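The form predicted alone is given below as one chain in structure tokens.
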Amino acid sequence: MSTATVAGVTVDTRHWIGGQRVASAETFDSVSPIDGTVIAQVSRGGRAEADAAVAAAKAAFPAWAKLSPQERGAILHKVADNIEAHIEELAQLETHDNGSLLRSHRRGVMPRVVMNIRYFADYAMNDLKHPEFETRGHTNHVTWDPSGVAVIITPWNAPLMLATWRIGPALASGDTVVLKPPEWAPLTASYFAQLAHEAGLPAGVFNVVQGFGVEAGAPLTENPDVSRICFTGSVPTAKVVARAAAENLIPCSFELGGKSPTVILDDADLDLAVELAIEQYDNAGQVCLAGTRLLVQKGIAEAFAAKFAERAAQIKQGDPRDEETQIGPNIHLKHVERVTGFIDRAKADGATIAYGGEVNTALGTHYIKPTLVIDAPVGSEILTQEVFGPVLTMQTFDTDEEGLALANGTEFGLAACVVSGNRERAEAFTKFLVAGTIWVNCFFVRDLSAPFGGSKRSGIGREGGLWSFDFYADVKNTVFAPNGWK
């Protein structure tokens, strides 16, 4: 079947390649974390698939790119007030496809999409561009010029405003994109191609690929004819993207995750610091920001921890399309798996579960309970390798420089969070925490025009606002004389 209907939305399974849907012999099942039922068979895409869609793409460049900022922002605006007027749609399919909560989906990640593309859509009207300097009587003129076909590869836990939020700029910056969506939630990337061709965008000018990174995404990479690559997901499979890049000489925009510290030091509010550790489970603990590994002062750890399991015991973990749900299920029977086998070999490495620590029969086979890793042996496992579950880890310091020394002590660099009293001390603090974001007695908060990325094995390259075009773009400086003309 071409089609599927999901929670009384019809979405289309095949390509969008070229203005057009195109199938493939082959297809994958896309199935529910919700329940573990199979909800669509999605067109399974290989080399042939990935070259007619980079050919469209770059066909379609020159037109898309002779537009102004202005034209080309036009089109966007059309096509983020599309979404906007199917939001309810987008966040049913998404929910029943990687099993988000429905009403973050409603209230926060779908009004993100829309303001993805309406955001870097206005600044390229609006905001970019370099004042004009001079040297020896010369006038430097900045412009940023379209670059080609950017692919895109995004990854499953956000996967719609994940995908948006590279999208956004790349059309805006007037490059052409393919889209590789995660297989294990496809769904939305489609129905965001027919919004998007409904609302008047070009053919050619968006394209989606469906199917297996190996099958898939791997002729993207290697393609010579992309001039960007955006690829969140794994380290190793970055390093797999990124030599395939190299061959082609390709620059690449890197997301890699993290394992993010959030440390609570002795003069913070207790509260407040419950509540932002609690935060830490968001979406099932699939988040890339999420500052797992809880870092608390010695002074305060036993008050914290007595508030924190109180707190954490109150969590309420079902199905996603509850409003009164709290924490959903886990993607994928597979990643199940994986998080539990980060678990298990944290008992065994000696390290003490104080709760959780197992899936949640009762509501089905996807559901990790929300999980707390303590006395883990220092360098372990659980301590240094990114779970993407719901399982923290706490930890214990005396001074704020032990503090900072565990904070720093992983491979990652992608984000923390600071709990704290005192405004110059979490400002010494933060000053040598390595990291892309750090939040301040707060998470989660984020602007599109704040620079993005991480440090370390976090990822390589910064996006959010002038960050974001220097990348998508072709950064050209042209000079004029003074003098000769007529």
Given for the second form:
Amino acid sequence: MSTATVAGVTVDTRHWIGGQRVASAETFDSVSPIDGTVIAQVSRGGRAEADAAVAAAKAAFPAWAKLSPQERGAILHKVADNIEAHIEELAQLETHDNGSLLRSHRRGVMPRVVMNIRYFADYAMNDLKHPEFETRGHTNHVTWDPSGVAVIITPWNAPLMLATWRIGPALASGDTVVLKPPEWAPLTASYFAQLAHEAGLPAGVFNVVQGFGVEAGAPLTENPDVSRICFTGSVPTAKVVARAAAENLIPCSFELGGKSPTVILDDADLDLAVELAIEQYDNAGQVCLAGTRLLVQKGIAEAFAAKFAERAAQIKQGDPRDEETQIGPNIHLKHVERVTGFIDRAKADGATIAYGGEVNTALGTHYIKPTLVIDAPVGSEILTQEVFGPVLTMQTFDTDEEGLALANGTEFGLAACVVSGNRERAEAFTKFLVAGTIWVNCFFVRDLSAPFGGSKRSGIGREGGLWSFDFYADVKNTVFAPNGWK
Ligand code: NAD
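In place of the form predicted alone, the structure of the form predicted together with ligand NAD is requested.
What follows is the whole complex; the chain from before opens it.
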């Protein structure tokens, strides 16, 4: 089968290479986390398809790179317009494929996908410049040149949003792209290829290789014709990608996992603190930025815990297509096993499950109940490793210094949320927090012009605004002498 029809949307499930649909001999199943049914059979790529995609992107590069930012921008705006016209189809596909909420896809995620293309196209057209400056009468002229073929590898928790957040700046830079989407949620990438093609994106400028990481992803990272690798995923996979990239010294951007803290200081507005803590269950906890470690100052810990438990009991878990649902399923049975394995080991380590801690079997096999783990021993796995499910932990602390030490006490440094009623105290606290993004009295406010990335094991590099172009483009300085002109 080379197509699938999901919720009335027909998508071609073959690779997209050099402006053609290309099939592999084998396919793999895409299973919907909503009810465990197979919704598509997708081409299972390997080295041959990966090499063909890089070759197609390399062949398309000179013509795409030669266009001015305005010419590229005009095409990218048409791509964005076509995505905007198909938000409903993309939302349906993504929800059926990865189980995230349909209303979030319709109103938040897919409009943001459109912005990912428009914003970076506009940035390249209007803002990608640096004032010329003098060195002993010589003039320095800085430019951002296209670098070549960018390989983009993405995870399943927000597939199209995370892909276009890189496709946008890569294409706007003048690079051509090969995307390897996640095998657990591959469909929107294929649909995006179709929409971009219809909008006039030239053949070979954007390519999709479907398949498993070790089969389709690894050969992309080993190809010497690649100029950039952008990888979003887990720390163990990033280490494999980094080793492959090192062989050809290909620059990498890594956006990886987290174990972020939500720090609640004792002068916090309790209602706000509870709402921000509850938000950490969003997308069934499958959010890299989630502040899954609730760190609560002792003076308010009891009051917070009582209110939080009351509020958590009201969370409506169910079918992600239902407007009322607040938490849907987890992505895959293997992932459900991984998350429940963490919960079981936490219990074995001596922690207490305050609520949740099991699959909500009334809903099916993929729906892990929102869970809170308390009294976990210091240093135990549940307090230090990324679970990537609806599992929060709660710890308490006495002084701000202790809170800070706890907050910084993992190998990750992706994000942090701090809740406090005092601006100066909050500022003092954030000053020594190690994280790429910190929210104070808010969560998940993200601007495309802001730097985004992780500290420590949570990543290498920053993207967003100019930071994106600094990665995808070759930044060049040309020095003009004052003399020698005829
Ligand atoms: P993963 O590392 O298992 O897979 C990510 C991607 O890499 C997939 O497309 C996979 O097929 C591919 N891959 C696997 N092995 C590969 C190899 N050897 N060579 C090349 N590619 C390979 O991660 P996942 O389980 O899909 O995603 C969850 C992880 O992603 C979590 O750790 C989460 O925190 C992280 N994440 C980070 C961000 C961020 O912006 N920092 C955003 C979302 C998710």
